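Below, in structure tokens: the form predicted alone, a single chain.
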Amino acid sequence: MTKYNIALLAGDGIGPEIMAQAVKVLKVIEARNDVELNLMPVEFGASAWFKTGSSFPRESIEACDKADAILKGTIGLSHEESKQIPIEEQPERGALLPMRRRYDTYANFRPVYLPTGLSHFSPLKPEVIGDGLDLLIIRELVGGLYFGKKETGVNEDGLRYARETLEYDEDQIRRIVEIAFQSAMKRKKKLHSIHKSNVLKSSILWTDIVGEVAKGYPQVEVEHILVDAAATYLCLNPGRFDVMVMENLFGDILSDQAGGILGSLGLMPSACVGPEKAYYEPSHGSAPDIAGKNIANPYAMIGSVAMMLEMSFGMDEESRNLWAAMQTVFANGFSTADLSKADTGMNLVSTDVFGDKVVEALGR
């Protein structure tokens, strides 16, 4: 029997209550198949900080460190009650940023994915969905602006300013690239490059670096685009792309505005990968103004499962099986109170009863 050690971080807002949904799963997924998943529960976010004073308490680090993989919840809170926290401990800089460094999980994936049979989620029209969505983004994860250095000050004018450096060296970027083209490779041998190399010189370093990798996969077909321009196509003509790879800041801003022509950032999971560890969350916020309501839609979350199951336990068959329980839920009409209205036809039900049809269709 195999063990698999996976850190549970829950976080804030929803996160708690999604979480339960993903471990719903996992308890289904161990009981039939020859695996033992040890489920370490540990504090990290806004959470953490108000009960240990820390947003990545020591004991979490710990756990990190031990498991083969990391299930992550949402974070942060209002700004109301975010301002409670000193600004280097907030969620973000404070756990999210130094886990992200501590694993060096340089390579983010985001599936955007929208069948047919769900395409009333999206707010483009008919004739645009097509026959639905599926593309993948691939973003840089630590390195530009985000991990730049810092500086805020007054200058000699008296002026208050600040100062951030988006800074790439050809190894963050070669790896990225690498990992972008062996996607393409297993998909339709597409791939977009966005950039911005009519203003950054970050960017003409990294268009030299799509061509000189892609002298190793000649089957790929490489389309450059300024990142503007790919934004205005997400929404023009989506099904143009199929991987489309780009530095942390793009990502960051792309990548959401794909969680919006699906309808919500409650149907994109995503995978964060290192060299040796790799972290699963959900892509979207905390939600703080309905947590606690039992009406977040679990999907992301459980999506995030489904990833880890192929990408760090290498159960294919399983994370397929999940992906299309969670489809059929949809499919046989419920859905949650955050995703849908009642006039859409939904039945709408709670983030647990939505969790308990995903297992009931993963058992069958």
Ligand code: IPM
Given for the second form:
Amino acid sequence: MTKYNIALLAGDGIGPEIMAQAVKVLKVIEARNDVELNLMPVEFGASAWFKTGSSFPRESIEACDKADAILKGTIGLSHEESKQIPIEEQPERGALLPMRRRYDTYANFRPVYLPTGLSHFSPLKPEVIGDGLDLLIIRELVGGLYFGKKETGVNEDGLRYARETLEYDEDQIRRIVEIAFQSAMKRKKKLHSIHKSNVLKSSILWTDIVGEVAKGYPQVEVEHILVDAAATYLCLNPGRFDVMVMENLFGDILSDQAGGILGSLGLMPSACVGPEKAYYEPSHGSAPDIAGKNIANPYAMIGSVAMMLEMSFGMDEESRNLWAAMQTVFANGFSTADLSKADTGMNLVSTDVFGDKVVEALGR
Ligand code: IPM
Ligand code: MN
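With the form predicted alone in hand, show me what the form predicted together with 3-isopropylmalic acid (IPM) looks like.
Now the full complex is given, and it begins with the chain already shown.
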């Protein structure tokens, strides 16, 4: 029997509620496959800081080091509550970015997927949505402005200033671009490279590297598109995209926009993959306004489990079963209050009940 260690980082806000649904699903998977899933829940985020004085405590780091995969919920507090935590220890800077750096999780996969049956979630008109949405955003996750040199101070004119650096070397670009071409080969063999080379030198280098890597993938049709234009086309005609690859900050922004065209970031799971380790997380935040109310949809969290099954454990079939189970729950008319309004004819159930229904559908 294969044993997998999974570190569970439930985090803050709605994190624990949606993580509980992920655990239910993992129990089903474990029970009917020849695997042992050793679940290791550990502290992470603002809640960890309040308990231990660190948002990524030593024991949590050790558990993640040992883990075959990391499953993360959500982190972050309301703006007011965050102020109690020193800036460097706030969960984004004190936990999430250090984790990305520690495991060098440079490849962030954010599938933007809405089958025809779920297109009613999208704010786009039916004629724009067509048969639903199915594209894949690949975001470089450990470079660029997020990790560049930072400096603040007072300049010669006595003005406060802040300086941050956007830096990529060719190897950092090449490895993410390779991943994008490999993904394109598995899908429609169409790749959009997102850039801003009319302004940024880093984008000129990016575009050059894409050209070089493209020589190894002659079957893939490559289109270079400016990031601002890409934002427009995501709304006007998302169907023109299949795989999109971009640097860190562009990916942060365009993936949230993609969540918007899905209808909610609650419909976007993600995988963050490094050379040796990967972690999986919903793309959305901790939603402090609805935390504890048992109304958050666990779709992105459970979808992240599906991505983990496929990408870290090679359990492709169970991964597909899990996606199908979630679609079944929606198709049967169930949703949660954060995703659907009361007047849409959907039967609004709690986070817990939604999780139970996924488990039920998975068992069939
Ligand atoms: C995301 C989030 C993070 C990011 C925040 C929480 C630091 O918005 O994963 O997209 O900006 O990368
Ligand atoms: Mn983001």
